[in-house]
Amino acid sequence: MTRPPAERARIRDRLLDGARFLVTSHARPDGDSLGSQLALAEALTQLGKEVRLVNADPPPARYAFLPGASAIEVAGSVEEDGADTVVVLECGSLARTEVSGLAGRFVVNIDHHAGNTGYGAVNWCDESACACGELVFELVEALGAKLTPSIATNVYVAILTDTGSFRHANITARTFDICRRIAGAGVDAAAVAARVFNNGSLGRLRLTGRVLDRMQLEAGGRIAVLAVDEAMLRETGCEADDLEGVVNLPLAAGDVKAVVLLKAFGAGLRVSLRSKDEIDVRRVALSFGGGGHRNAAGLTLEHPAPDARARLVAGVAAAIAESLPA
């Protein structure tokens, strides 16, 4: 799907008209998702809106900075709470969000993902946008709110942390000119980017070193294929949120093209992938059932088959040679 204005101008006046929101985003929450959020509730909260927000799962610890964020609930479901819309950000499905009682309600979708769903009474879904976070920033500017230093705290770690730190493909002058602006209204970049990057615990650090320590490279060592399981996480006292940003450290290898990040917890398994370039490891994903985007995207399997690690491997080598042909 595109961006049509016509959308845009809906939701802007859907949002003035209403008067009580409920805004939620994807499970396992990050840092655009959680911007995303944050930025647009207190838009709406500067306009007289109430506003609830409501989440599957608690922001990781390195988010806990965010303005407003003590304000998120955790709940696996809600109850009919008098709120107008319910205002859902970053979720190519509804049922990404895991927080049941959203079905039949006035739904307003707001994602960049490709493949989205369509699932709201209103769709907004621009694939060119870098992070939910841009689009969140021409919503607030559309409604009229005042773009105060926590609005533009909360959207500038959403395009941060979803261009992975301005290194992805999907970057274009209109990230920088919401960057421009949001430093004109007093975020200071590098104080905010260490609250994000600089600010783990050391037993993270730990996690890193055995995950980065257990590597296994594949296709001539073009696939880095990461593993972590819950004995892992236990013995360097971590939690799964401490896995943020690990995925994406082997690239910096210039021979490593694609990364695979196998997270095995209970019987499932979450798989993480990343790419440079060209390479579309978002087709990867969607071939098991997931989605993302062309340098970074996911799946879950409930119940991995004997061999998901070997398919998984060689869909990404795939992906490699029709990008990299040998």
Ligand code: AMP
Contents of the next structure:
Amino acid sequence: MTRPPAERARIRDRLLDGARFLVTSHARPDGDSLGSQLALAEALTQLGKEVRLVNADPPPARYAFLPGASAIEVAGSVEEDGADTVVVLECGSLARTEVSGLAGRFVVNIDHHAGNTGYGAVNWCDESACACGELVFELVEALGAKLTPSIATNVYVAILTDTGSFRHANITARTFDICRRIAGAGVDAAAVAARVFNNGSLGRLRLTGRVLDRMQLEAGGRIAVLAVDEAMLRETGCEADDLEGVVNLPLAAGDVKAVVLLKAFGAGLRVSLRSKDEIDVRRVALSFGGGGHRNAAGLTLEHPAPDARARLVAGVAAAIAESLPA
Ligand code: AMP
Ligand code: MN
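Write the structure block of the form predicted in complex with adenosine monophosphate (AMP) for the protein whose form predicted alone appears above.
Zooming out: every chain and molecule, the one shown earlier first.
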């Protein structure tokens, strides 16, 4: 899907007309989902709207400094609460919210994932956006809200984190244009980067070392497989969120073309996939019931079979082979 300005205008009108909103995003929130949610919530509040923010999981510690983050309620379900409209950000499907009670309500779906299921009453899905935060920025402008330092900071965190610190695909002139404008509105880029990237625990550093130390190579060294279990978290005093970003590290080696990270804790097996260039790991994720982007995708296996690792590696190896010129 390409950008349909008509959808954005419909969403703007709906938001301007409404009075009470529920704004949610995906479970296990990240910088893009939180930054997008908080920027939009502040714009709506400025316009005199009542906004309720609900997520299935709390913000990770590194994002607790985001302006407005303390207003987020953590709940796995919402009852009929009188909101006119539910805004779902950064979710390829409604199930990604892991919040029940949303189906059947008037849902506005704003997202940048390929293959978004179009679950909303209005759907604005633009894969060319580097982050959902880009779309939210445009919506904030369209609403006529004032671009405050806090909105700007939230949009910046969304873009900074979803582009892997300005390294991923989908970074365009629009990305830098938005960054220029939010910088002008008062973003302190160095301070934001320090809070997000240089404020972790020593345990996180130890966990990273341990995970990399146990890295296995497959497909002639082109696939790096990382695995983490409950014991590794416990021994390093870490939580699942401390793994954020670790999956990208093997890509620093030129020979490594893709990464499979297996997270065996909590319910089922959660898997993160990363790749370089044209290698499409989203299709691998889709074949296991997950989703994501070409170079960053994920999936959850509720009941992983003993050969799950081998099947994932085979899928990624096939994606690498497909990406090579014939
Ligand atoms: P992660 O590896 O968790 O950082 O996720 C990378 C990308 O894959 C993100 O864009 C997610 O939206 C997507 N993703 C992760 N897990 C799933 C899943 N179970 N279903 C659909 N998409 C997912
Ligand atoms: Mn995103």
